[in-house]
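Take a look at this single chain in structure tokens; it is the form predicted alone.
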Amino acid sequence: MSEYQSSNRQTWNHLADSGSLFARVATDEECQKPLKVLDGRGWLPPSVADLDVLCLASGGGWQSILYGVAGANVTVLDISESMLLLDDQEAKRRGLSIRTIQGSMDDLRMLDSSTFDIVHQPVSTCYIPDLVPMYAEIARVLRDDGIYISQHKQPTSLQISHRNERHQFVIGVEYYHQGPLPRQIDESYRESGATEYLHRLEDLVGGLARTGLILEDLREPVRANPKAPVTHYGYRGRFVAPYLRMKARRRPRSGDEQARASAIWTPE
């Protein structure tokens, strides 16, 4: 396991073990309307019953449980065993059959090609240094016309280092920063202890196009709160959108691509 993977595994183990809000299982109320909770934009089909879904870097007993309650065949892959334990425990409590795999989002070699109808990934790409291998693997494991739904930290949000005396936000990290991000005073949208990376828009969006995924929609979830005090993350959200949400689709493969996809990818 690489240094960044080990660091992020330990961070998310701690968050899960300490009862963090980022490790909250699905509630009974949410399970009454699982698709609406998962997808407020109409990106998912009307039913996911019997569809094969990969919840990528998505341990914690929330997303997997909602898909499971909705009737999908669910696989969860996450680097944190403590997060996956929450999936296992909640699935058992609700009588659901969910497959959990411990692994890194940018290495899916244990998964066969063309086996999923949906890959759903919450905010997590900031924890890996290179998006291209991950996008290529997602394209490989998706079936033709399969859907990839993801959310990412917006690059400008990760460039903010602190606030000045007037509570204005200072861009203290260069847009072309290489390597792990330095710790900053303003950690409104950072996870303490995690190793994070800034990905530019050409990586986040362009990477999709370069790996056989077609972007169909892009949204910026609103986190602005005009009534929030200046110290609250809702105030920050008035000036910088923290996240991007994207819907992409795996375009139909050519004959050559289908042949390549049938072989399990092995990294160099």
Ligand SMILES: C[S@@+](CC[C@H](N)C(=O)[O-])C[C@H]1O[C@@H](n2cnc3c(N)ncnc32)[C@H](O)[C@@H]1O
Second form
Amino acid sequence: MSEYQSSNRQTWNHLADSGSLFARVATDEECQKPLKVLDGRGWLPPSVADLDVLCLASGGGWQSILYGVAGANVTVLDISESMLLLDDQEAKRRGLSIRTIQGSMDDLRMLDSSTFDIVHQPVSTCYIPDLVPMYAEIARVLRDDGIYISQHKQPTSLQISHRNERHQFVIGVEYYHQGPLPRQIDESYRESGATEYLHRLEDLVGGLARTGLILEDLREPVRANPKAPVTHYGYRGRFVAPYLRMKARRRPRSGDEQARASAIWTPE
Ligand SMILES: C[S@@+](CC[C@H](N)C(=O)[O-])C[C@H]1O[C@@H](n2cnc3c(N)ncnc32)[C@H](O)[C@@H]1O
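I would like to compare: after the form predicted alone, may I see the structure of the form predicted in complex with the named molecule?
Now the full complex is given, and it begins with the chain already shown.
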């Protein structure tokens, strides 16, 4: 396991074991209307029953359980065994069958090509240094016209290092920063102990478009709260949008691409 993988595995094991807000399973109330909770924008089809869904870097028993109760065939892949334990335990408790795989989002070789209708990825690309192999793997495992829904930390949010004495946010990290991000004084939207990377928009959005995925929508979830006290993350959200959410679709493979893929994958 690479250094970034083992550091993030440890961090997320710790977050899951200590009951973090980001390691919380879907509630009964959420399970009453799973698709609405998963997707307030209508990006998903009206039903996901019997569809094959990959919840990527998505341990913790939230996305997997919601897709599971909505009738999908769910696979969850995550680097943290403690996060995956939550999926396993909650699936068992609800009588759902969910496949869990411990692995890294940028190496999906244990999954066959063209086997998923939906790949759903919550905020997690900040934990890998290079998006190119990950996008290539997502494009490979999606079926033609399959949907890729993802959320990412915005680069500007990751550039903030601290606040000045007037509670203004200081951009202390260069946009072209390479390598793991330094620890910051302002830790909002950062997980302490994690090894995180800043991805520029040309990598987050352009990288996706360069990998056979067609962008259909892009949103910036609003985290601004005009009533929040200055120390709260809702105040920070008034100045810097923390996230980017995208819907993309797998471009149908050409005849040539299909031939190449089967040449690679068909045993001699
Ligand atoms: C923000 S959490 C997402 C899960 C949570 N269910 C949610 O709704 O927010 C990010 C996840 O990414 C996982 N992760 C970090 N690095 C990873 C990697 N290289 N490959 C796969 N998963 C990774 C963490 O273990 C964690 O479960």
